[in-house]
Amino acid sequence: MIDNFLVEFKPWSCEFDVVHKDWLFSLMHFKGEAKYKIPVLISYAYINRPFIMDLYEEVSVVRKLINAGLDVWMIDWGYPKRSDKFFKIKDYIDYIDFCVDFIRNKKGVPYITLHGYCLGATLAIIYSSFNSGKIKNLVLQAVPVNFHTENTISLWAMHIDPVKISRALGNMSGELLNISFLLVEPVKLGLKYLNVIDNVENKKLIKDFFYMDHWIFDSPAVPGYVYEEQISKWYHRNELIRGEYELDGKRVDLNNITMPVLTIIAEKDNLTPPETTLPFFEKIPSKDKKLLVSDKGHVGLTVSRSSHKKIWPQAVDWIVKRS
């Protein structure tokens, strides 16, 4: 019985076309019959794989937001490999803007909706900052703004240095990356394993288990040059929240974030916890601002079943309303 779970497998439940690629990137539509008139474009971290938005079919964001008629494009940002450590953060900008035309122009719309996750909400703000007339609405789920937090995640990177990695490794690692996530909680990752051990005849626990362990050891690496601008600029100098990011000279104002935002945090989050994202929602201009908060984790605010009983179908409505 647990050979067919190992079988089984299959990430992503929803149905896509890849409508474009751009040497590592590329565009996803997922298919679906759209009631609004309004697209959402998905930009995940590029730290992780995109399928934990549609994980399986029971977890899937990305299928609740198609069968609430909603247009869902998506955008992954592909397995880097050393040739492209040269990859900087505006390269990952231009795409996202490349993306907002395309279907802009696809589908006959003056807008988009922009629903960031994690790092990609932190590329979805930065992208906003500079194109507001783009984007009808922002949806920022566990994003990181203020990166001078007590986490663990925040103290390690404040004692990196970038371009020792950068210059070693060409690019950082995936693997290193993991072991680093994982490591912040080890004794509740040993906890983990035994509670599989001890369940192993649980049909729901081991095929959450499979599901989530391969997107979490399916880690792309982080371009050396994109590394070193994360956390020279924004761990170490904190430059986003404090007005002095710039992208080519141009300076990334969160006061032209004015369109509606839906912000999502999570309570018990080890990555980027409330504090990393609530100086930035106390901060922006937009007089149609709401705020969700979970009470599970990092990963579990997207693939929890109670986040999708309770978090998901509020956020669903709340797009839907302004789509």
Given for the second form:
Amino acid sequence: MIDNFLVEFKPWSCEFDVVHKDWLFSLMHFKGEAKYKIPVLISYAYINRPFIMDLYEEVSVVRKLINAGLDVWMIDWGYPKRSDKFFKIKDYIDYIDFCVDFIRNKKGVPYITLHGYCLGATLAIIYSSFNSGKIKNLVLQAVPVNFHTENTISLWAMHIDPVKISRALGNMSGELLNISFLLVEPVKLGLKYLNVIDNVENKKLIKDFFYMDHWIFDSPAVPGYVYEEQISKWYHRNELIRGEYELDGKRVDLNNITMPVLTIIAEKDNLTPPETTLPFFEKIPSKDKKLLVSDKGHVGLTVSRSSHKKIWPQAVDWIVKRS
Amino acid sequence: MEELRREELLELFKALPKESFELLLRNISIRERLEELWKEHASGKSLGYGERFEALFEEVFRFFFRPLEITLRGFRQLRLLLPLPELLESLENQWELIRAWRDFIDSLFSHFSIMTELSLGITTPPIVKSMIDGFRESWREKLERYYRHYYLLDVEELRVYTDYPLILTKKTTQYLLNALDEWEQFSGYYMEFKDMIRNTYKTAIREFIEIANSKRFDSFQSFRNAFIAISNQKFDSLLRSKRYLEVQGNMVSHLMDYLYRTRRFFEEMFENNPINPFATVGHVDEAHKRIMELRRKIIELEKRINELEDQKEHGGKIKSRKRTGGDLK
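Swap state to the form predicted together with the partner chain from the form predicted alone:
Let's see the whole complex now, leading with the same chain.
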């Protein structure tokens, strides 16, 4: 029986080069034949690993983009150590800016498509609000902007003191975050392996399940200062949607989101439910904005086979038409 | 479910993330227990809250409780630093051990002296032999002097414990006392947190038992799904309730303060000890903070230099940007 659980884990189905490394962060460039002028830069959430976008061939968002003829780049936010405690959100935004300029120069184009996922999409919005001229299209996947919801994770975040956590631990550890995410539904998530045990002969199901598990438990820590800023300014004070969030003394104005925007949300998302995104979608002045709704959860949106049949062809088509 | 062999378990441990390995094994055990309950239910017997449901609770929640309980036990580290009677007794036992060790070292020294004496007499010219003898003798004298002082200190050592609060700096003592207070608060909130989880589980199980005893589930799957659905619903209400949010928030807060103050206590002790050769985490953090600030300034300067060069060469058009870290391609 055990043999069936021994899944050989090899994330990343697409080939890429790491074209720039900068302490904690790096920029990846995927190999492929680009037919369209405008490159796509993916900014994934810094609390998980970005290979979820290319977990394996059948459910790879990256592969879909490459196969459509797009030139795909991705930021890897790395694994912060104790010495990275003092990184701030501003450092992340600065690196996006560096990557955008790097790609614009390499490709000789004035702007790019910026594709963010979860907290990586929150960073993409902040960046785009300051640099709308460099962003041709903005693609936002399960993006939290309105943090005051009745969602359990939001309620918990509103009742913790992030300064005490970063003071004691240095960084918010990935293990602690994982335990919190599982504790949101302790019986349902704690017993999800029962289905695997029942279907031990189903190799496809076992592979899907343990590939996901490898990704779930490969969680980088969040740098202490980033965590403080995220919890106190975004969760406690909901500064982003209120238009009060400042970066380096400059206010993030959502009225600057005038470029074409594709927003993808998941109905069963228990981490960033639709109400974290919808007020933002309604608020931005972009004249060319589209909302795609998946019936999956936060991660199923990216890796479920049904999303790859229903949602991603539409999303890729939207990007291609504007590239 | 067939029994897992030891070698298979090892292979599984190597192949899976640690958490998946643990949760998978726990789920195998949970499935077996649920199946036993299902068989009892299917045979027409009434279910009751007993050992088996209690064992299920432990299997489901151990994963969540363990990190907190490890921290609770970590308190022993601090307890070892207090001059408690049992610790003084254990120190006495340690002296016995040290004396035995000293006797062993004396014997070893004698052994080497004899062996050297014998071998030097055969292989070495007299002048070298006398040099080595002299060196050995001077070492012996040094050690004897050390032992004489050591015995004197032996008695003095006990006074350290009577003077304990006066030996540490005030700040150090305060961190220790505050850490103990925080631990007490944390353990209180942890107990309440655990009770809330246990009580919610019990409420869910009672409801599940009531349903199971009033109707027949036609399959193990539906029996199991009902167990999960009812538990999930009860926990969803608990985990969003006002009291739970307060308890969890306070528990995390006091836990973090306990960890921070304990670390600061040790840091203060080391930082005030002139023979301590190590930098503390606090020192290293401060260095990293300053490095980060300098790095930001360098990046900002590089950016401005690039902009100026661009303006000069390309009339403002974007040119490749250099940045600390460097291009790989």
